[in-house]
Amino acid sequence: MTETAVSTATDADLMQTQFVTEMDRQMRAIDPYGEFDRLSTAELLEPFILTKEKRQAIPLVGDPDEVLVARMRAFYNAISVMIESECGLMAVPLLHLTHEGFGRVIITVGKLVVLDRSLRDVHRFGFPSLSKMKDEADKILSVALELIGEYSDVAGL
């Protein structure tokens, strides 16, 4: 099998799993016009993509625009509703940002802060591959599930 067989064949199952159709579903939800509807999953998801040209392309200093929030805001919604579906219980993100780029991501389950991270250069935001993203979504997926085994009584408030 040739190197180009084994990546389209890797990108088909990527885009079959439950994150990504999620991502998709997110992306969906936040355009009201219907301009998406002619895109497929793959170029909806392409703005996520920063690779190291585009990366570099991007100044150090800048303020994220209204697209760029709505996009990180679909992240963190889609791994709220996976937490959801895994554990049954409401996850909750709260995205809190300046104008300048710096802020906080929350994500609550009850009373449990399962997701707390500290935001920085909010216009630079994006993975290296959409099997990256998925790896950081399955990173903070397992470890928000982890949380919630371990403190249930407080996540079931």
Second form
Number of protein chains: 2
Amino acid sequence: MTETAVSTATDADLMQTQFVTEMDRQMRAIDPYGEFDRLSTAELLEPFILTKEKRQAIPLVGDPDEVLVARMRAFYNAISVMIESECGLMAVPLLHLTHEGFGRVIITVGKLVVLDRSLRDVHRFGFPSLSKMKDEADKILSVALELIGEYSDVAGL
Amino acid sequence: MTETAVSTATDADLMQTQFVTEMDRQMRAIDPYGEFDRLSTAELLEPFILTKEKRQAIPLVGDPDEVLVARMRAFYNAISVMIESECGLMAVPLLHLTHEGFGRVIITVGKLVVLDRSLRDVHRFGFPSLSKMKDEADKILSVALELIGEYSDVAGL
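I would like to compare: after the form predicted on its own, may I see the structure of the form predicted in complex with another copy of the chain?
Whole complex next, starting from this chain.
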């Protein structure tokens, strides 16, 4: 992989954040044959980055492949782990996709739904940059933690 | 279909209940080619009934087929419709299964999880009788309505 290809993901501070560390862990967890062992974190997360040019190159309509769905699960798993480590309660993600790439993802804590999102165009799942990806995760995290704080009785069920 | 085959599902009162009516509607909704048009409600719901003998005839380990998964969705859809008609808030089921027949089903109302259940041995999904099936649905319904009553603010989110 060339230096240019991973240039979007080389900010040293960013690589130290809990989110990126967790994403790294999640991606290595779904790699039973050690194919990712030689990859750095930046290289491992490179497929998540869809620059404008790359996105334009993907057809508007398409079926998501298994590898992409696994990446998507890794993203929501990482967010769940972060929610869990912040509030001490188990956060469970549940993702359902049709073959056409439409679906829904939710994360529950106790009996509380802390994330509920419709998914579409899953075959184009990606973020403009790693820092935008982290921003997105942080946004979901803060909304979730706010909900848990407000309805802690339901989250504790 | 012989009279014996549907004998477990012929109680007239039972056939008039909201649950059975809704199950009938759900099953016909997933029948785009009108294959079920000639079937009575009892015949339509017959595949849901697994007598002890029938259950024993199914291998312990097996993969659920699409038709079975569709039946399972119909069951949880019907329960969602009943929750909705009782409390006036939208109830949304979400079912995720692995290919091996393990999974999780949840029903959410607003930000409240009113049903959260692990699924296993999905290829053996069925009930001893239609009345037992209705009992199961009623049980889920009453737990859900109790939760909605208790945490109406979260359900209304």
